[in-house]
Amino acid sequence: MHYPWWYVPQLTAPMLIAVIAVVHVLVSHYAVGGGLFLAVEVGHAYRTRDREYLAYLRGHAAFFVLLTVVFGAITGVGIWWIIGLSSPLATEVLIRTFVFGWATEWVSFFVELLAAFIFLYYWGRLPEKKHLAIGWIYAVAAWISLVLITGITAFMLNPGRWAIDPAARNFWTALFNPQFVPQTVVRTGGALLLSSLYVYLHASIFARDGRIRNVIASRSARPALLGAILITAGGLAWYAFLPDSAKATLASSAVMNVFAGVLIASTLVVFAMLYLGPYRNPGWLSPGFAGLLFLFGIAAFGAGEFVREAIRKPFVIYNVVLSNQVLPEQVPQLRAGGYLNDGVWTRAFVAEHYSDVMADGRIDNKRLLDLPYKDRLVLGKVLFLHHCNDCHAAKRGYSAVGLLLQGRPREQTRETIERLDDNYSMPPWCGTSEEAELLTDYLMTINQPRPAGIHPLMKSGGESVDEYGEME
């Protein structure tokens, strides 16, 4: 309440961030598996004084360079930035609780950036017993980095005794949450899988020499489905610990159990594909094998990730943070004083426009309703963008209010309001009864009417009203 509201039409702000982060994370877990995998093999090539392999190799390097560490490092800084503009009470909160983890995890990141630039372009120019440790430097900073990640994102969805006990809250009990060994688990399976796809697919198309290839297939299938089975243990420890509020929604939602059956499907697509092909059958490694498979792997990561980042409603923070961005103890506050009145940017924005409705520096919830219709659909739209916005678009876009409410009466858009938490999935309303009628009056502006064939017998649909109050 202490931020302004950044507005993204249609899309929504944390939609936005599920994109930009669902392609951070398809690069970051090949920074991680296909530093081990370079290290791995370079290592190999040497040993084995294949000089055909390491030509390979090093090409292949330049390809991981420019993907994980140019386009990874901007994905990254751009995750940074969508969250401080979209969810900035979440965002705090996370920094002031991982400060340390976030600057160690700065520090591995910049050991990374060195040791990738060095590993390639001190190519032939290092001894090889040289060159091999900057590779494995950059493997352990990588994998490093992916466990701290990890910890500040499992204790978004189960921060454990940090929520509930005040005594507890200190760097320690956040990262070790319950779901930081389930999570780091499966993002080390990840990272050993996704990075081998990537890997198959490169070597695909660049590796013109057939043995070359068959190297590659047979020596990346066991890491692969190993990592096929990390994601699969740790997927089951998970849930295991997942909050009865997120097993709710994950059985109960219709969009969670598709995506969810996509996971499952897609990944056990991927283990077949391995284990019949670059497992069992090395020359099978084609383009189009290679970039089915690939295919697959990257439907299996999305769902996952969507499914993980939509069971933490009504939470970003589970337990901490509301998704409009309230914490769980202000609500009563709010519902005593008024949602309006306790933002920062909303009481200034109401006092700069509507000074009648304040008195002593406060907005006078009562002087609310007597404003003109058009006034009271202004501040329904503010009500609107801070408390809704977070999760739903207006009249049109993603999980739009309008067509979730399509049809229905003043009467029910008003009750639904201030019993939002009826609905598990929904944060609580966090304003007055006075707000409420705010919200109604701007909402009956984007209800789309009820369809048109409706059986006559059936109870016709609520009028709906455009921004100036006539009946459509």
Contents of the next structure:
Amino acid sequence: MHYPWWYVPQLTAPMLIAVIAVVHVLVSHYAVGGGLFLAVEVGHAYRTRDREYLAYLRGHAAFFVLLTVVFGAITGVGIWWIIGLSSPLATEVLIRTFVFGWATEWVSFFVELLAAFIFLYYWGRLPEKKHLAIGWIYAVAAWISLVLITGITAFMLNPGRWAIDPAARNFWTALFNPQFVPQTVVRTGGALLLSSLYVYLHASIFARDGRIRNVIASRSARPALLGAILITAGGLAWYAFLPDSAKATLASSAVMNVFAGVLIASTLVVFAMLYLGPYRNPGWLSPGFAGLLFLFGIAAFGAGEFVREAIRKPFVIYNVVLSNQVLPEQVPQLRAGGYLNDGVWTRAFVAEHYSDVMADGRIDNKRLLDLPYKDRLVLGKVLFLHHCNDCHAAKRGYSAVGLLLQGRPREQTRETIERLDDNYSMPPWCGTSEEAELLTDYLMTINQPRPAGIHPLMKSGGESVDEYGEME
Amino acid sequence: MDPAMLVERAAAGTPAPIWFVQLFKVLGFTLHAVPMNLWYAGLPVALWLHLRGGEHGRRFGGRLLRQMPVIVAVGVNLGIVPLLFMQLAYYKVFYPATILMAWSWLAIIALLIPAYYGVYAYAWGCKNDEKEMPFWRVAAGWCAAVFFLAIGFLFVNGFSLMDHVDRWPELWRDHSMAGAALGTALNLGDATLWPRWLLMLGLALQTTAAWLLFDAEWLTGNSVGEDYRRWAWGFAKKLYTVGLLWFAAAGSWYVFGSWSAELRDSMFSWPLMGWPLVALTVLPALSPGLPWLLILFGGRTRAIAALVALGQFGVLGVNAVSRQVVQNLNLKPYWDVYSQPVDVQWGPLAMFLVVLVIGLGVVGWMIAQIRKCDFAPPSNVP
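Now the other one: the form predicted together with its partner chain, given that the block above is the form predicted alone.
Once more the chain from above appears, this time first in line as the rest of the complex follows.
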């Protein structure tokens, strides 16, 4: 409520977080698992004096740096950018809670970055042991980054004691939240598995020597299968430590059912392809096979990230920050004093445009309903944009309210607003009854008519309806 | 509209002492400024020299361009530190300012990715020291240089808007719908915007000159001859002089043409609340004189090259401190950063410092290993 709201037409601002985050994790997991792959395999190639394999690994390291250090690192910074723009209150809370976690992660990232460049640029110029040691420094630093960032994202899903016991509000209870270990296990497994898929795809295109392809196929199958085991074990623990509301959302929402289905099915296909392909039949590693495997892996990761984000609703940080940038403890105050009143920017808007409703620097809620209809609509739109647009587009677009309310009469819409959290995946209504009237006014202007052609007797009670979908 | 209406005063408190936040913000910015200066002004200079310079100019251009991927990576990484600590202590003004110009702010990321790949595309082209660089690589390199200049401009927009809360009402009024920001604002009407952007360009030219000397004397090893070093000192002298004049012009415009009377009174006061603020106005203005005099009269030695580099780091540091004080003074009517309650997370703070020391130790060890090799990246890898 302290920050301005950024209106992104059709998509909604927070969906931009999802877009950037999903793209980023597909590279960042490779940045972790790929580092481990390079350290282990370069060590193996040095021990066995396999020059051809070393030559391949050098090429792979260049590809790895080019992808992770540029695209991976910059999209990581992009997440910082977009969360501050789209979800400033939650970002403020996270930074205040985890500033030294992030600062520590920055140290890991710095070490990781320099190690990556030295590992690549000084290949063949450093003694083998030193070169390998730098590879391992990269791998360990990257994994520490994963652990710290996972602690923060896990906190968003289930902060545990931190959220309910003010005495327990410290960095350590926040970091070691109930989801910390399960998500660390899942992400470590994901890093191992995804990096193998990148390796297979790269090797299938760039490793011309059949022997090298077979070496890569068989050696990388083991970490990939270990990753599969970790993902399965961590995934079960992840589910076990989900808040009840998240489990309920996962079970009841059709979209979540579909995404969870895609996640499970793609993961199973990846496991099966790994076992039957690289593990049992290394010769199958063609660009087509590796590409398909990679696509299934991306589908599983993408669906997994979407599910992880979406089941937090109605929170950005479970029990700490609601999805509409309100703290749960603010809700009673907002319902009593008004949503427009409590928002710094909404109050300023009303003060500038509708000074008649202001009294002693605050909005007199009773006067809101005396405004002309067109002004009520403007304020209804202000309420919609600040209270609802975090998750819903207006008339068309992502989860558009105009379509969700399609054909719903005014009274029902009004009642839905006041009893918003009857649906547990929605936040409570955070305004006064007068503000609910204003919002209803606006929603009725974007409410789409009931689709034509449905048999009139399908309407509740069998009453006939007119051409606009209203009961007669 | 009173701009103060747009800043919520109630503060939740910070988990670190404010002096600690300011220290890391300023230190982080100074460290970030070194590589940032090199891509800001060094990249176009290197591209020009590589394409149109003589033998030695071409050599330096190629060296800097091959170093540029690492410089960009390190610069982006070091930029995280001031950004993190700024969000910790200045969140009340940082988020609204960036939300008002959200699309442009986000465009920084969209520009940075192709700029970085453009740098790689050109650096790869340097690998064989080809006489004729393919057009697409040249185009990629110049696009990267333009993108970095644009990124700098967008950054200055964001931070000048953050510092000038009085600009918010107008921009919000013009770039909003039903009170929600459209994210399309740019702080173009701010008198400080252009001189700030140009001021940094002057500093960046100086830093590029200092880097040229440091590289020539300390990083080239035996790969270059005396002729190259002589050229490097001569070119650095010219480049630093241009940077100095540019800095003086833009700095004068910034201080005397764009600061408010209140800010100027404060920054020229002696003393204000026990702080000799005039020193933080005069020192940044005079500080580039030291590296410049060293280049002119110090003698052409490795020690002087190191002193020039160190001196330029000091110039950037002094400027960063001064900018921080100016920022605090600009914001004081709306957001007094020192008025926040502080509840220090001692354990996590100690963890960070311990890990930082360990991390620096590891970095030191890695650098010690590569010092035994030729510093320049080999030509057959990106």
